[in-house]
Structures are given as structure tokens and as C-alpha cells.
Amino acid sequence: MPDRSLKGEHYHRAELRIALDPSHPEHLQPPPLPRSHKVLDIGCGAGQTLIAAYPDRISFGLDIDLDALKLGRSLTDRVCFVCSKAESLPLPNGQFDMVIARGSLSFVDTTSSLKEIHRVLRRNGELWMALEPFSEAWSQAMTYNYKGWIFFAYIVLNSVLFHLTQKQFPLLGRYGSFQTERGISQALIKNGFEGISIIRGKDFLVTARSR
């Protein structure tokens, strides 16, 4: 899988213009939501899902790319971007009503993420993901050259793990995974949410509640 912290400002400007668009095939958006709810948004990039989905509220947005950051905050003044990993939020607890996370807990380690996600929501707070799938990780693979195959295999076999054991290693710092429902239920299981509900289409969507 590709590192999205290395894409840069036409892929944001790109994923923008597809995200205001609701009749491009890649549309993708989370609910909408009260406009008295708290929303943070993981691997938000330059907060191009906020801008689109929540322009009626001050939401939160948390990337490690700085200059997808720094993009951002020239786009809206309606997002508090901060800098940080999903796996340590330099957040309070209970601050938010929604987490969302689309596509970014491929690239972490997926269950300290979501014990900090648990953190920082309210009770009872609705988290929302969009996943990727075995099938987009080999459709990606098919690009790769020698040394992307050896990042693949170790996908593989980091992706069999966490469905096994809901645990998984980095590779030279990174982390790289796909999900299957049996992996991500128990995951979300074991860090404090219920009422788990996965869609399985054209996109591979969960939402959860906090306890």
C-alpha cells in the first residue's frame, strides 16, 4: 500500500473536488450529524471530508503530513488541524461525538488506535470507517515493482495477524494493513465499542458505539 502521507497537494485537491461531488463514483462521505456534534476526523489530510461533510461546525482534523496540513488550513478556517498519530491523540477524553477514519487505519497500528478513538469519545459517541479490503491492497500490488512486494508480503502476513490476534508490527517504522470483518469486530469488541455494523459493497464501511 502507498504511504498517503507522501501524496501531496493535487491528490488533496483531487480527493476535494471529489468529495463536494456527489455524483463521482468515489464519493464517500460519513452521515450527517447534528450540528451541535463534535467531529474529528483521523488521517484527515487536508480535511477535505470535513469540508464537505461538516461545513456547518468547527470540527478537528489529525494527520502526520504536515504539508497536507498546512494545505488545509489555507482551504477552510472551519478545521482545527493537528499534527500527531492515530496511536497517541493529544486529545481530552470524551470530547467528540463522531470519529471518522476513512482509509487511514490501513496505515497504523490499528488497535491502539482505536483504544485512543474509544478515548476521546463520548459515551455512547459514534465512530465511522471506511476500510480497505484485501481486494484494493492486490489491485495495488499489481503496480508494484520488487521492493513493493516485499511491502505486500508483509501486509499479508501483518493482515492474517490481526485477524488472528488483533495485534500487529511495524516494518522500518511503518505500519501497513488490510482488514477482514472477523478482525475489525473483534478489535472494536476489545476496545470498548458496541453495535458494530459492517457494509460490504463497493466500499468496506464500519460504524461502531462507544460504551
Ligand SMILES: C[S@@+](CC[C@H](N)C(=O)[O-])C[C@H]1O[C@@H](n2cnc3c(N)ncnc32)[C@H](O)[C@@H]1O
The other form holds:
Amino acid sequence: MPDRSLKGEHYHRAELRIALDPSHPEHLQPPPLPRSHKVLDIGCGAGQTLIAAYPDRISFGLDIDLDALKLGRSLTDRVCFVCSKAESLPLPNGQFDMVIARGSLSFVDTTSSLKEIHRVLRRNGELWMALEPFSEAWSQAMTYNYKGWIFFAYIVLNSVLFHLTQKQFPLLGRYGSFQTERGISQALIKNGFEGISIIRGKDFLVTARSR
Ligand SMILES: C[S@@+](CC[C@H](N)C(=O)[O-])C[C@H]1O[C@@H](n2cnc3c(N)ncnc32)[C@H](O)[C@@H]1O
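Rather than the form predicted on its own that you just supplied, could I have the structure of the form predicted in complex with this ligand?
Let us now look at the entire complex, which starts with that chain.
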């Protein structure tokens, strides 16, 4: 999963190197797809995952970080970058065969984002997500100062709320949470997904299909 101790351009360039190196221990990529399949990456950063996984097509990457998207534009012309929020996608209904979200759903209003992802996926379209488990949020917390601990307390509260009700609240305009298997499964079902598969190992991988 992404190393969040790195910031901005350093982070995105480091993740691109990892994405291009299948032997790297942190290498984690979505599955290969037929070339005709249209892919959208939510929280794509500089498009690192798309550049490495789907170089054989024009794909779509969406992020709120304009600087990351500008970096992405300097790295590839195979990705259409869109600057927007995951919670409100400026994209038409039923357009995509696959939506991926690698390490990004921990920073968004998950339920609103899943609703939007479902809307832009075609029927039987696939969703692939790499999520953040508690262990990762906890190891990050070890590096925090007191402000970080206040934000961590918010993340824990928000995550418990999501686990129980699939709802979240923002703090100072930002979202933060880790996911549980129950919370994400319930949220997927409520938002029109089926065929949910969860793999827990070093990574927390969830796939589902749009009904
Ligand atoms: C940990 S990075 C993951 C980047 C990339 N997917 C990867 O795997 O390296 C999380 C990304 O989510 C983006 N992000 C955060 N909140 C967002 C939101 N509400 N809508 C869209 N993107 C968001 C951030 O700007 C950042 O690029």
C-alpha cells in the first residue's frame, strides 16, 4: 500500500517506480483487462497505477490534487486527467467497465463515492479497491504529533461510525477513515454492488460487481 510518509511529487514518483517494478515488495496493481475495457481511477494521483497497469489504452484518472494531475500530464498522454471530488463525479452514467481506487477511499466520504462509482459503471462493471486496514492507520499514527493524534481520534470515531452505519462525517472539510470488512460490504450492498470478494493479507483488497 502507498507510503504516506512521502509528500506530493516525491510520493507519486515513488509509487510510479513501485508500480513499474513487479518485484518490489509493495507492488500492488489491479488485474489485466481486455484492451477494449474502459478504466477510471479514483484518487489517481499522477496516474501512476494507470500508467503501469493499462498502458495499452486511453484511461481516465480523477483526483482533487491539481498539482498531482499536472505531474501526471507531464508523465503520460495515455490518461485523461479530471480534477474533481470522488463524491461528485463529473462523468456520464454507465461509461466504465472497471473503476479502481488504490489507497484513496480512506480520504473520501466512502458512501457518496461508492454511489457515484456505481452510477458511472456499466451494469456488471467491476470495482477494484485497495483499502486501508486499522493496522496501517495505527502504524501511521505512531509518527504523529499531538495534532495528528487529534485527527487520529477523529479517524477512529469515523471508522466505528462507518462500520456500524456506513455513514461518515468530515473534520474541517476533510474525511479520514479506515475500513472494516463489515462496513465496506454493507456500504457496497447498499449502493448497488454484488459479487463482493475480500482478500486480507498484507493488503486489504476488495472487488465487487455493479448490479
Ligand atoms: C494515498 S494517495 C493514493 C494515490 C494513488 N491511487 C496510489 O495508489 O498511489 C490518495 C489520493 O487520493 C486523492 N484524494 C483525496 N481525497 C479525494 C477526493 N475527495 N476525491 C478524489 N481524490 C481524492 C489524493 O489527492 C491522493 O492523490
